[in-house]
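Here's a solo chain for you in structure tokens, the form predicted alone.
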Amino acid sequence: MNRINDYIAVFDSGVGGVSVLRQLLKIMPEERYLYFGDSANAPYGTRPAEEVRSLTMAAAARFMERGIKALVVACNTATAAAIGELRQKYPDTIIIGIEPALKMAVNRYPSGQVGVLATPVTLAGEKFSQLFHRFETDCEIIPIPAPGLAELVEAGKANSPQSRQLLEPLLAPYAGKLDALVLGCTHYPFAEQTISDILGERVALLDGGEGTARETRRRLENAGLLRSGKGKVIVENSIGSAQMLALTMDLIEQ
């Protein structure tokens, strides 16, 4: 099995983690990446969590035993699932996880109303309770499950036809009433387009991708383990398909 000791790896149930991806290259292009995909097992959004949480903590231990540096859970429901049983697993290792950007939400609306936008297992989870209670008093927030998006993502029609079927219904009733939509997957940014055009475009799409990549920068400067040189990225997928890859890339170079 091929080391990597000073690659940061990136995991995602599939190819939606990318949109992490894209923001850590834009700060840190000078770092090597190797992103994973576990497309063979997604969504992960519609899965128990528990089933979650040993997928991921698998996944983990696949990559520790490859020697890397860091790890990006590029994903919100492997996060909410497995976050705290990795790094009490893995205390030596710098591991970031993603959250729905909630606290940026309410930062820029205060009073106002937010959607999250989100897997039915991120919401129904643990770190989003927490966030919910921690920030309803400041604004309204509205949970949207979107059981099914992650999937269309995976499959290359994030701005399809399909895609505008499946979320109309869900997000038709909100438009013009919404300060901003949190998309709470890491899928949903490549979804945007059709999103925009459903809610209209005064309403604000935030994620979690641009935190998520300064704060992985800011860990590793802090260890001192941030690199120089020409930067690389491997891509990787539990199919291994050559489609698959094939799409992944494509996310990556859009």
Ligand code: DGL
Second form
Amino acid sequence: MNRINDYIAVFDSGVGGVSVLRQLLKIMPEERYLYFGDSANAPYGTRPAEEVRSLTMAAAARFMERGIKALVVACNTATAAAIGELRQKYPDTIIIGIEPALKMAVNRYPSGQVGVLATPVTLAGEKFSQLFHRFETDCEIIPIPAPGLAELVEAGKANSPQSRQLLEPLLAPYAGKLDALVLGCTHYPFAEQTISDILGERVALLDGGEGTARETRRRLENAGLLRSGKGKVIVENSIGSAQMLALTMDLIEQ
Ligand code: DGL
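Alongside the form predicted alone that was just displayed, please also present the structure of the form predicted in complex with this ligand.
The complete assembly is shown below, putting the previous chain first.
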């Protein structure tokens, strides 16, 4: 296995983490990235949390063996299930997780009405419950689980009649009513067009990709680990088919 010491590993259950990778590339184009999507085991969001934890730990162990300088867990579901254990097991590696961008929503819309669209595992987790209780006094927070949406994004159908059919009953009741909808799963920004068509343009769509990228930059800078020169992206996927790699590349370039 090649060593990739100066690489930032970006991990997701599938192609969703590309929405975070794109933000990383925007602010740190000179870095080298290994993007790994575990599409063979996707979706994570409807599995028992224990399975998500163990899949995430297994993927991280493979990155660590290859030697990386930082790990971005670009998956809300995997972060919810495993971030504590990851940090405990690899205290010397920079590890950044992602969580639903509720803080940003509350800052922008104090005493507003904010929906959180995420996977069932994320919404049932301890981390989300802490976020919810921290901000519920400032905002009305409405958790909206969207099982099935990540699968459509994995199938290249993020904005399709199928995604519209899945999202319509979940979101139509809030059309024009919410101040913001937090996209609490990294797959969902790819379905933004359909989500916005249902909710109307007045409802702001917020996600944690940019904040996660900024936090990664800050941590690397503090550790003196930013690099300069020509950047690079390596894409790997546990399915490994040409089609899956092509979809990933496509989303990176979108
Ligand atoms: N992309 C993942 C997240 O941010 C979850 C998708 C899945 O269910 O696998 O939560």
